[in-house]
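The data below hold one chain only, encoded as structure tokens and taken in the form predicted alone.
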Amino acid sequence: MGKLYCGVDFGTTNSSVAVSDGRGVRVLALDEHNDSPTSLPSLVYITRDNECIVGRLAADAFIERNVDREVILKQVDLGASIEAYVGGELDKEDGYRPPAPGQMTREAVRAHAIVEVNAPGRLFQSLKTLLRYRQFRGTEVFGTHYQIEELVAFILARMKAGVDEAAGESVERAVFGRPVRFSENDRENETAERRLRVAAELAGFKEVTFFYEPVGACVEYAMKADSRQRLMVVDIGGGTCDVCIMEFGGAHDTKTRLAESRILGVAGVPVAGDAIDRETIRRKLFPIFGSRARYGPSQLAMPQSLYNQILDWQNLYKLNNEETIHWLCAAETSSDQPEGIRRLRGLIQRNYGYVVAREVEAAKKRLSSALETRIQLEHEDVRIDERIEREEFSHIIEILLDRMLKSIEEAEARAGVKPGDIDLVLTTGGTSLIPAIRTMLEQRYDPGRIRRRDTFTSVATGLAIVAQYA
């Protein structure tokens, strides 16, 4: 087989890869177990035996092995001492005067941590989002330390294996997509790109060129036309909303058309599908778990910090300790919403955090074609049947939509264009299918100018074309 040019779209939720052989572009099948084989879920599951499972099977393995099981926590000595100020309870008398800093007692205190001793495995998702956090360098998994770059490389290695199989040889050069902004912080933005490059090299790609993801989607469409066009791409996936405005000349051949293209303006914001899911859980499900309950003789409000941990489902098991569970049982007996607190306790004890997150995501997708749906869960101790309408969902996410709209306006300002100056608006990414987002675009642009591209593969296809001519 002749030389293949490779475009890699590593996504927050799903990833895809496309190759061009000079005659055409095709998207490769990467996960036969997924509903769409050309879309690889960006998931990694590492077992206690250090087996690494990637894609749809990673999610299946986590649900099968982790949900509805007993969690055993243990306090372990970290083998280190830390300096701390030590003293008794403060004197409450009127004449009490706290000691000066130099008079306070400092002692070495042993450092401990709470760990789960019977976990069969760890599931990692949204790794692309974690790339930007400089403080998150890696994590310990059953005695083995994995850097964030290594975890990402597990996914990229699956993608490279697909490319190598298609080429019949090792393909070491690729154009990688990246969001316009991994983060609104410049240092975090640079950190994320550097880490993604290292992960690509660990996976076997020796020569990596980065290209904005929305530019890739723009190229994918423009190469099928031969007229002068000013295009906007709105790419909203799991982690980011990216916008690009490009201008293409009227050349007939792909190489000249690409060479004569111009990027007029780009913008991006790290708000997309994951943020929408979290906000839906906060607004629709927190009350189901008793977030508005009152408990005790003084009818105290439930601590909201407890509910925020539901959003971090990977660490939800840490609440499954004797102290927290006993406190919840006590709160339940004196609460005005005992059923809600009982659900919360079941959620924690049965480790249903990921199951809830998946059901909310599925409900969001169903609302793209239905006017209403239900968020349902039928498990022991946790039964949910919550109706949600499309209009209500739109109100829940309107603050997030406003941030996306501001990103679109920023791209227009940088390009020096107005809405009427844009010939076509192209949408891609799974979150762009939400009707409220489409309505937002139709209100700003003529509905006849909006074109929907392939949700998961248009970016990879465009990147493969760029790889051929770059």
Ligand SMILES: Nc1ncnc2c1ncn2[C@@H]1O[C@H](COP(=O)(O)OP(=O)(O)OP(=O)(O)O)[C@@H](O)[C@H]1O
Contents of the next structure:
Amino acid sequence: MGKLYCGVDFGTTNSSVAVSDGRGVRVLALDEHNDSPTSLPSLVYITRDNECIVGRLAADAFIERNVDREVILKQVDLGASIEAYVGGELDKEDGYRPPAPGQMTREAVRAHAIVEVNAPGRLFQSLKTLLRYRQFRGTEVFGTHYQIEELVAFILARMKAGVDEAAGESVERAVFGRPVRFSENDRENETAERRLRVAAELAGFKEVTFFYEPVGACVEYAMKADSRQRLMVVDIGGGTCDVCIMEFGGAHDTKTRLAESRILGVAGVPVAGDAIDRETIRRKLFPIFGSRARYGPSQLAMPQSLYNQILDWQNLYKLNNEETIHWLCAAETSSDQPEGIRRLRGLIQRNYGYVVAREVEAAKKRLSSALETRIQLEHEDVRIDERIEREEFSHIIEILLDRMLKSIEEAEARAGVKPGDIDLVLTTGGTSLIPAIRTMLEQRYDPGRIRRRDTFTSVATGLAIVAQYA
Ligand SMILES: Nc1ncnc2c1ncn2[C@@H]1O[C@H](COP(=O)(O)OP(=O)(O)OP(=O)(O)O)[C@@H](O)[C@H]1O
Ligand SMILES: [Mg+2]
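Which structure goes with the form predicted in complex with the ligand, now that we have seen the form predicted alone?
Following is the full complex, with the preceding chain placed first.
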């Protein structure tokens, strides 16, 4: 078999890989268990015996083995005194936020860890987002420390195995996509790319070149059209919204067309599908879990930090400790909304964080084709049946769409072009399927000039073409 050129799109939610053999490009099937085998869900499940499951089966294993299971937590003394910063908190959305000066104290504390005694495994989602958090170096999974690069490498290794099988040999050279901005913070941005490179090496890709993901989607389209044109790609996925404006000449052969192309401007923000899911949970489900309840003789407001933990379902189990559960029981009996607080307790005790997040994501997707749907959960302790209309949903995500629009304006400003100067606007990425996003684009560009490219594979396809010619 001849040489294969490889384009890798490691996504926040889905990953795909394409190869070009000089005659054509094809996207490889990576996950036979997924509805669409060419998309590998970017999920890793590690069992107690250090078995690592990647892709759709990771989600299935987690649900089958973890949900509905009673969580037993134990505080263990690690037998050492450590120096610790007290008062900082890791906010997944905005990065590490150090406390205000004076608020942070450095002190020696006895090292304790809360461990789940009976957990069969841990599931990791949106690892690409974690790449940027410099304070998050890795995590302990049943006594084995995994660095963030190693966790990402599990997914990349699966992709490499697919490429090697297609090539009949080990392919060590690849063009990787990266978002325009992993983070709005420059240092976090650099950290993320550096870690992704290390993860790629660990997976066996020894020679990696990075290109912006939306450049991949631009090239994918431009190679099929041989007229001179100015293209804009808006790629909105699970973690980032990326925009790229490129100009292509009219040359017939691909190599010349690519050589004569120019990137006029790029921009991006780390706001996409995951942020939309979180905002929907915050606005639609927090009240169902009693966020507006009052409790106690003074009718105090419920602590909102408790609710923010619902958004971080991967760590929700930590709330399942005696102290919090007793507190919730007490709050419930003295509250004006006892059923909401009971639901919250069920969510924590039964480990439903992930299923709630999945149901909200599924409802969001349904709203791309239906005008209304229901967010439903039918479990013994947690019953949810909440109607949501597309219009209400569009309103909930307005503020996030504004940030995406700013990114589009920024790309235009960098390229020095106006909306009317763009010949075609190409959309890709799962989140671009949301009708409110289409409407936002139609208000700015002639609707006849907006085209949808393959939602999940256009980036990898373009990157494979870049790998061959660039
Ligand atoms: N029909 C749909 N309507 C709305 N959102 C959708 C739809 N289908 C998928 N999504 C959302 O799209 C996102 C995944 O898209 P995609 O696979 O393009 O992201 P990604 O490439 O993994 O992420 P990124 O490029 O940001 O790293 C998820 O947030 C998913 O919920
Ligand atoms: Mg993507």
